Structure formats: C-alpha cells, structure tokens
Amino acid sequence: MPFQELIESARKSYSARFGKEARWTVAAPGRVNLIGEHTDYNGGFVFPMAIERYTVIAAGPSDTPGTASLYSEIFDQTGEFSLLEKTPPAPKVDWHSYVGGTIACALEKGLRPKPFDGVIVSDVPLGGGLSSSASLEVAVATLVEAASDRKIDPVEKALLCQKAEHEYAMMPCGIMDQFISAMGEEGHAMLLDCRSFERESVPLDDPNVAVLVINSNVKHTLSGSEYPERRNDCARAAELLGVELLRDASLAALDAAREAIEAEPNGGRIFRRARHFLTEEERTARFADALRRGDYAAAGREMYAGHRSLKEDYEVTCPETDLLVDLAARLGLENGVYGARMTGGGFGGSTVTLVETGKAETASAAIAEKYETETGIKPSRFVTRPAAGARLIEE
C-alpha cells in the first residue's frame, strides 16, 4: 500500500472507532539489512536501510486517566497499558509485549504522556525478517513522544526500544533494527558501528539500481534457543581469544587458536560462528566501499559470499532462502541481478537482492515463478528504495 494510503487508512480507522479526528499520526519503517548479519551483538558493523513498509499509529487524547489504549488491526485486539508506572513483563510474549514494553521503558526514561487511544496498522510483513517488531516499538515510542510534548535524542529512543525488546519480548537483539527504524535517511543506507554507535549515511539513490525483497513465506518452528545459542557461542569465542567482544579479534588470531578452540565442548561450532563474524566484518567493509564506487557487481559478490557463510558457518539459512538466492544467482548479471543473500535472523524469512531497476520486475517474477514451482509456496515480493526513519506526520 502506498505510504499516504496507509496513513489515511489509519486515520479513517481511528475516526470510525473513536468518533473523532486523530491528533497524532506517527510512522516507523521496517528494514532490510543489506549485509552484516549476526554481527551487531558482537560490536561489529551492519549495513541496513529502512524500507518503504511501515507501522503507522493514528491516535488522540483519551479521557481515561493514566491509560493508553491501542487497537491492532492486524491482530484485531485492543491492549490497555499503564502510563503511571513501569509494569512488569507478561509471562506470554505477544504484540502487547512490544507495545507495553516500549511504553514502560519510555516512562522509565522520564517521558510523561497524556492518556491516549489509537489504532495500529502496518504493512511490514510479520515473520519476514524485516523487523516488524522494531517498527512497532519505534512507532510507539514516537507516539509517546508526541503525547508527552517532548522529543528525546534518536539514539536514546532506539536504545529504549531495544531495552523493551530485551526485557519484555525476551529477545536479546542487537541495536541495528531500532537504530535504522528510528534514524533511517531517505536515499541512503546506514553503515552502523554497533559498538560506538557511529553512523555513516551511504548513498543508495542511483535510479539504475534497486533493492528487491522476496519473502519466502516460510518461518521454521524453532525451539527458541537458536538465537541465544549463537550469541553465547560468540561470547565464548571472544573469551577463548582473550577479548571482550569478537570485534576486537582477528582472523589471524582465530586461525592461530583454532586447535585450542576446537578442543572445547562444541568447539568446532564455536570456531565456525567466530569465523562467520570476522569474515562478515570484512565483507561489510568491502560492500560499503563498492557501493560508494557504484560497483554493484562487486557489492553483489559480497552478498553471495555472506549468504554462504550464513549457511555453512552460522547455520541460520533454510532450504527455501537458499533456493531464492540460488535462483537469483542463476539469472546473473546478464539478467540484471548483481547479488542476493538471506536477510534478518534466519530460519526462514526474506532475501535481499541488488538488481538493475529496469530488470527488477522481470527478475522478481522469474525468481518467484521458479520458487513456487519447486516449493509449492507463493512468495511475497516488492522493490524498495531506502526510506526515511520514524516521524510524526504533520499534515
């Protein structure tokens, strides 16, 4: 849905539900990570861009003291949240956890919103690896700012949203998703140092190149331990290498310590996890340099190499995303495809493909058709430009 239509849809839904015009409308985008996967929690570099898919909240003042009431169109549910005190996390994680956690962390940060009610709409795919959760958190935080008549530093906002996800959604995520949703810049990707928070806006506004996102529409059932296990493996690798974070290690040091690491329980796995991170750091730097030069073929090669590492060393891909990347590679440069890789946490979700603008739709259709033939699953797909980050819609 075009952005303005999504805005109008949220406002109309609010008016129909509450019988008045919305005072505030806020939007926060999802994101796609071009390269630098599973590096943020190791203090490394990531390279996301905000996408033209958003969570939008239309809201207005409420007469219910100390309470926020938000209706989610996606889940057809209403949540009531305290604005007076930081409430504890609920035992079951669902969409209320992201909203309530963000409000609670905003209160802890000193924001004091007036009572409000609102309607949440979104076209960020759920479970597609495009950060629908951060989009929701950052939209809620932006609404709380508006209802408080106070803005906070965007870095602080991103960090409070990350804290909400840690404490209320029980997901020990890195900082990338919340940062790019809060601070994305139209026409630019963000090269983000996850340790120092230093950011470089890298132009990606060449009209001849586009970003194609294909959702495999598969999300494999996991035990819940896969993400924390990989974080713990990386932390153990850093400990064995004598550094605080893997960011401070090197491939040479890892290779020198290989025998000792592999002698540890699960040592072979720990070694591979560390190798993914350290090689992904190098790929991310080369990818950024290639984009600055406009060398999209070189950037694409780094994407393919990153996917192989995610498959073989980090073991977070799945047959469906592997197939989407393989189909893109088969089309190749002659059909306008520069490179492709899995994006997001893995085990399903989406791929990101760098493609010639004029050949994007043809390539997208060809990949989708062959994917559906081989899997029986119809993928979702869209072409996006780098979008702007969270904002209060003034008009």
Given for the second form:
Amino acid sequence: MPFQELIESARKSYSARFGKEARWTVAAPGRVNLIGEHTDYNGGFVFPMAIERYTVIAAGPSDTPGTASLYSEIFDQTGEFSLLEKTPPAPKVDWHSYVGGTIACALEKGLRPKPFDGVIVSDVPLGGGLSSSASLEVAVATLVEAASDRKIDPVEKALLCQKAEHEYAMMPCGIMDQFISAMGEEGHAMLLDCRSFERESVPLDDPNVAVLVINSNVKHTLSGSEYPERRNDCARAAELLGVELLRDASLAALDAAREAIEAEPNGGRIFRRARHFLTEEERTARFADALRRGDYAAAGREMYAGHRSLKEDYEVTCPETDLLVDLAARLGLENGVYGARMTGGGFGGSTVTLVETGKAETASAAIAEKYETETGIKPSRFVTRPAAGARLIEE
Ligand code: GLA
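For comparison with the form predicted alone, provide the form predicted in complex with ligand GLA.
Below: every chain and molecule of the assembly, starting with the one above.
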C-alpha cells in the first residue's frame, strides 16, 4: 500500500473508533538486510536498509489517567498499558508484549507520556523476516516520545526497543533491526559497526539497480530456540578463542584453534558457526566496496556466497529460501539478476535480490512462478527503495 494511503487509513480508523481527529501519526519501517547476517550480536558489521513497508500508529490524548490504550487492526484486539510503572512481562508472548514492553522500557528511560489512545496498522508482513516486530517497537517508542513531548537520542531509542524485545518478547536479538528502523536514511543503506555503533550511509539510489524482496511465505521456527542456540554457539566459540566477542577473532586464529575447538562437545558445529561469522565479515566489507563502486555483479557474488555460508555453516536457511536463491541464480546476469540471499533471522522468511531495474519485474515474476510450481506456495514480492527511518508525520 502506498505510504500516504497507509497513513490515511490509520487516521480514518482512529477517527471512526474515537470520534476525533488523531493528534499524532507515527511511522516506523521494516528492514531488509543486504548482507552481514547473524553478525550483530557478535559485534560485527551489518548492512541493512529500511524498506517502504511501515507500522503506522494514529493516536491522540485520552482521559484515562495513567493508561495507554492501543487497538491493533491486524489482530482486532485492544491492549491497555500502564504509563505509571514498568509492568512485568506477560508469560505468553504476543503483540501486546512488543507494545507493553516498549512502553515499559520507555518509562524506565524516564519518558513520561500523557495518557493516549491509538490505532496500529501495518503493511510489514508478519513473520516474513522483515522486522515487523522492530517496526512495531520503534513506532510505539516514537509515539511515546510524541505523547511525552520529548525526544530521546535515536541510539538510546533503538536500545530501549531492543531491551523490550529481550525482556518482553523473550527474543535475544541483536541491535540491527531496531537501529535501522529508527535511523534509516532515504536512498541509503546503512553499514553499521555493531560494536562501536559507528555507521556509514552508503548511497543506493542508482535508478538502474533495484532491491527485490521475495517472501517465501513459510516460517519454520519450531521451538523458537534456534536463534538463541546460535548466539550461544558463537559465545562459546569466542570463549574458546579467548576473546570477548567473535569480532575480536580472526580466520587465522580460528584455523589455528580448529583441532582444539573440534575436540569440544559440539565442536564441529561451533567451529562452523564461527567460520560463518568471520567469513561474513569479509563478505560484508567486499560487498560495501562493490556497492560504492557500482559494481553490482561483484556485490551479487558476495550475496550468493553469503547465502551458501548461512546454509552450510550457520544452518539457518530452509529448502524454500534455498530455492528462491537458486531460481534467482539460474536467471543470472543475462536476465538482470546480480545476486540473491536470504535475509533476516532465517528458517523461512524472505530473500533479497539485487537486480537490474529494467528487468526486475520479469525476473521477479519468473522466480515467483517457478517457486509456486515447485512448492505449491505463492510467494509475495515487491521492489523497494531504501526508506527513511521512524518519524512523527507532520501535516
Ligand atoms: C534477527 C535479529 C537481528 C539479527 C538477524 C540476523 O532479525 O533481530 O538482530 O541478528 O536476525 O542477522
């Protein structure tokens, strides 16, 4: 849905429900990560961009003291949240956890919002690996800022949203998603050092190249422990290498320690997790260089190699995302496809494909058609430019 339409639909829904005009409308985008996957929690580099898909909240002051009341259009449910004290996490994680957690962590940060009510709408696909949850958290934090008449430092804002995800959604995520949703820059991808938080905005506004997102529309997380398990493997690898974070290790040091690591319980797996991280760091640097030079074919090769590493060493891909990448690779340069890889946490979700603009629709349709024939599942797909991060929409 075009951005303006999404804004209007949130405002209309607010007026219909509350009988008044919205005072504040906030928007926070989802993201696609171009490369640098499962690196953020190891202190490494990520290279995401915000996408033209948003969570939008239309809201206004209310008369219910100490309370925020938010209606989620997607779930057709209303949640009530205390603005007086940091409420504890609920045992069952659902959309309330992201909203309530963000409000609670914002209170803890010293924000003092006046009572408000609002309506949440979103066109970020849920469970598509495009950070629908981070966009919800960052939208809520942006609304809390507006209702408090105070802005906080955007890095602090990203960190409080990440804290909400850790403590209330029980997901030990890195910082990438909240960071790019809060701080994305239109026309640019963000090369972010997740240890120092230093960042470089890399232009990605060449009209000849398009970023294509294809959602496999499958989600395979069975126990939910796949992500924390990988985090733990990396922490163990760092420990065995005698460094605080894998960021401080090198491929040479990993090779030298190979035998010792492999002798440990699950050592083979731990070695491969670390190898993914260390090679992904190199790929991310080479990808960024290639993008700066406008050498999309070289950038694309890093994407394919990244996917392979996520498949073989990190084991977070699945047959459906493997197939999408494979179909893209089969089309190849002659059909305008530079490269493709899975994006986000994995186990389903979406792929990101770099493609020549003039051939994007044909390539995208061809991949979708073959994917549907082979799997029986209809993928969703869209081309997106790098969008701006969260904001309060002024008229
Ligand atoms: C999820 C997490 C991020 C990051 C990616 C993998 O999206 O929220 O912090 O770890 O997975 O790169």
